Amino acid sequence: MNIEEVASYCKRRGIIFPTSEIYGQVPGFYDYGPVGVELSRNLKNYWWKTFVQDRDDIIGIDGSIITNPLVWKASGHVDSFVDPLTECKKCKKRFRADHIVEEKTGKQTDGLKNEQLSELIINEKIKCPDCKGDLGAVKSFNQMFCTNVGPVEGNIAYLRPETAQSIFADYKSVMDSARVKPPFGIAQIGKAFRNEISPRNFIFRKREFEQMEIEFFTKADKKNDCLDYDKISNLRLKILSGEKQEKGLSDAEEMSIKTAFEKKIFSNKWHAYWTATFYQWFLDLGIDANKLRIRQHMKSELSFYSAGTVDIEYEFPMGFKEVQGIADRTTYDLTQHQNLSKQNLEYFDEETKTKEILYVATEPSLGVERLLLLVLFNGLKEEPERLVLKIHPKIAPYKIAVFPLIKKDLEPKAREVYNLMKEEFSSFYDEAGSIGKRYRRQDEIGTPYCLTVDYDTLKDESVTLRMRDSMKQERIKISELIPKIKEAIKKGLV
């Protein structure tokens, strides 16, 4: 499926809306509906379970959208948060010129300056995609989403660009109440927002989104003590260099972490602890490998604050794409913030009574929507005679659907099966249409396990359970219902 036919699905099935779409849909903004609310929060809750609450060095906090403008003066985002853009010298419409360049010629872009992708839309005769008209020299586009905060014009704030500044900036009242001790990590899901000259791709790229992010932190000259890393050294998967890229190539190459780490893919071995973490969480989730890789970005690409990232990518219809970036970002963050805040935001170790700027070893940053987007494309199957969505149960917007056969004599006791179902999971009821059409809708959704309600019911105490990707059906006591699904649940299956 296209991206196109996946944005209808989503709209078709209560997943993904326009906002506002009674008015004209405002490009790079997208509602949730019944369906896709729920496959977002679950996503959301099995990464804070995961990297949270199931881990005793990661505590977690809920910044602001709004803080103080100082913090984006301090994190360099008021001056350097920019994207390229060139504007038609014809019909004046504005467009990102990396993205423009990428589609008309299939060259890599990254890392290019403003004045190599001018040459470039010159020497390729690159036009405007909408009219055809010539296109202007590139500039630089800040990002940034301008506010005023009370009644006082002038009062300036800006709606953040990234979550990970609240965690640097509260890092001093999580310090002084946690009383946390390196290697440790703050975590933190939330909305951010960022100005983009072009959405595109339906969710990929929005205006509006949510990231889920970790700045882990240790002592600088600890950050290749990592007592985990022996347990994934050896896991291997594609890794793309930055030295092939700097190169011309495109193909990656399959490494354990451990050849990665000292081919400086990773710049530390926490970076690679993480970055291995994650992979192996998406392969959990039923992320097919073959269409996973890690890209190493270019010395010419990386960020200012970043000493090396790396992004985990997924191969969608339009190409190998970012859905989670890692980072190394060193002690940038927290000295800038010392710096313009004044505030001594260094550890001091009780035993060695040394103070320090912590380091930031690594910043796995996850977009929600993109992971979503991840899903479904992975998970979307066209099969003869359904769509059906494979994901794992553990993230599916509703793990049980209850049926009666027929709505007349059974809807009682059809009702009575849900409400027990819906003490424990999340369940549906649908009493409309064919047994059959009602197992294809959920099908669609990604409900993993179905339960028919029917005469025979009523006198054994039995209903039919149908497994969503197998299709077998088994009769089951309503008794012996809900520590059967927990344990298909727990071992994922479907």
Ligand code: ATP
Second form
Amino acid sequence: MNIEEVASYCKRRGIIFPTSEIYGQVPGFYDYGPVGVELSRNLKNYWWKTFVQDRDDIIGIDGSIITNPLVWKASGHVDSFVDPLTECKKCKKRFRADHIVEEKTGKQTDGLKNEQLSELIINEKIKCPDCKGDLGAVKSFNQMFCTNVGPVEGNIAYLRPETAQSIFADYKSVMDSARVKPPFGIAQIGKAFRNEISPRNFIFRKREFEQMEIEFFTKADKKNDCLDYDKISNLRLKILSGEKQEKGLSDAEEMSIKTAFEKKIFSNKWHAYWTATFYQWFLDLGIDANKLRIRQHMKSELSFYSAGTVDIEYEFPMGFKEVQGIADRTTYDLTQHQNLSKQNLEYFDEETKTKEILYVATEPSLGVERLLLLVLFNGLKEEPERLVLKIHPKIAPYKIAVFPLIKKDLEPKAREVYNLMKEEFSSFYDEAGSIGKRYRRQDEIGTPYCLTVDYDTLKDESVTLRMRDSMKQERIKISELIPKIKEAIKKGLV
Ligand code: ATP
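Instead of the form predicted on its own shown above, give the structure for the form predicted in complex with the ligand, please.
Now the complete complex, all chains and molecules, led by this one.
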């Protein structure tokens, strides 16, 4: 399936559709439908459970989208959160300069300056993709959305372009209220807004999206003291180093985390640990390891705050693309906020009686929409008789669908089974069409277990349980359903 086919599947199945479509689409904005909202919540809940609730070293916050605008001055976004823009001199349409250069020439543009992109546009004779007019000199375009707060004109504020800064801006309040000691992390899931020049590839590049981020703090001299490093150091994965890309090469090499650390792919041991931990998390979700790779940022493309960044990339139909960025953000952000706010953001170590700005050894930043797209591409399988979404049961929008074989006589019993299931699992009731059609509808949205109530159910209190992937059917007592399905979800049996 290509990206357009996935977009049309998502619309048909109530997963995602363009926002306010009756008035015409606003590029870069999408809404979740009844199935999509369940799927995205399940992904977020699974992330939160794994990285916040199940860990002792991470606490959560939920910051507001609008903050004091000085937050974005301190962070550098007001001055430097820009993308390269070129405008057609004829039709006046605006484009992401690096993207059209990449498309026309196949050349890597990461880290190129505006002047270099302008030169490439001239030398490679790149024209407006729409009207073939001449393209203008490349300029910087700030991606932050601006608004006014209250009735006063000019009282401007920005919609946050990343969730990370809420964590830094709230850092003092968190430290004053929670008793945490480094190493520890502060996590957040929330909306972010970027006025992307050309939103594209369905939900891959949106203007309003969600991020799941952790800022993981250590003392500066302890960023290599990662107790769990040995647990992950033998994990093998495909890595494309910055050095290779600088030589124009693009083939990833398989190596262990330990070797990659020795080759300086990671900035510190926590950076290696978090990359491996998230990579493993993707595998546990059932993502195909052959489609994943780690790409180290080249020096020329590193963000101004980063001492080292790697991306976890997935091979979409449009090529390997970033799903998650994992950066060593140093002490940059807290230092900036301390300087501009004039508040002391140092950590006081009771044991050594010393004070210091803590070091962000790692920031893993994952986009909800990109994760969802990855889950769809990884899970959607076109089989001869059906389209089936093979996703892990723990993230499936509905765990169970209940059908009466014949509506007329069996509805009351089927509803009784449905009500029982609903108490434990997110469930769906369907009595329309043939059983075969009902199975197909559930297969398409990834429901792992279907229960059919038939005439025998009335006699022996048993139903037919049908598994999504194997399509195996078995007879099972209603009284045994809940523990059996709980076990199957836990073990990923489908
Ligand atoms: P890209 O290079 O693709 O624009 P980025 O490097 O700017 O991404 P980050 O600033 O590292 O992205 O943001 C962290 C994560 O947030 C990304 O890995 C991605 O999952 C998500 N993300 C960023 N921008 C968007 C967007 N416009 N739409 C959807 N998700 C996004």
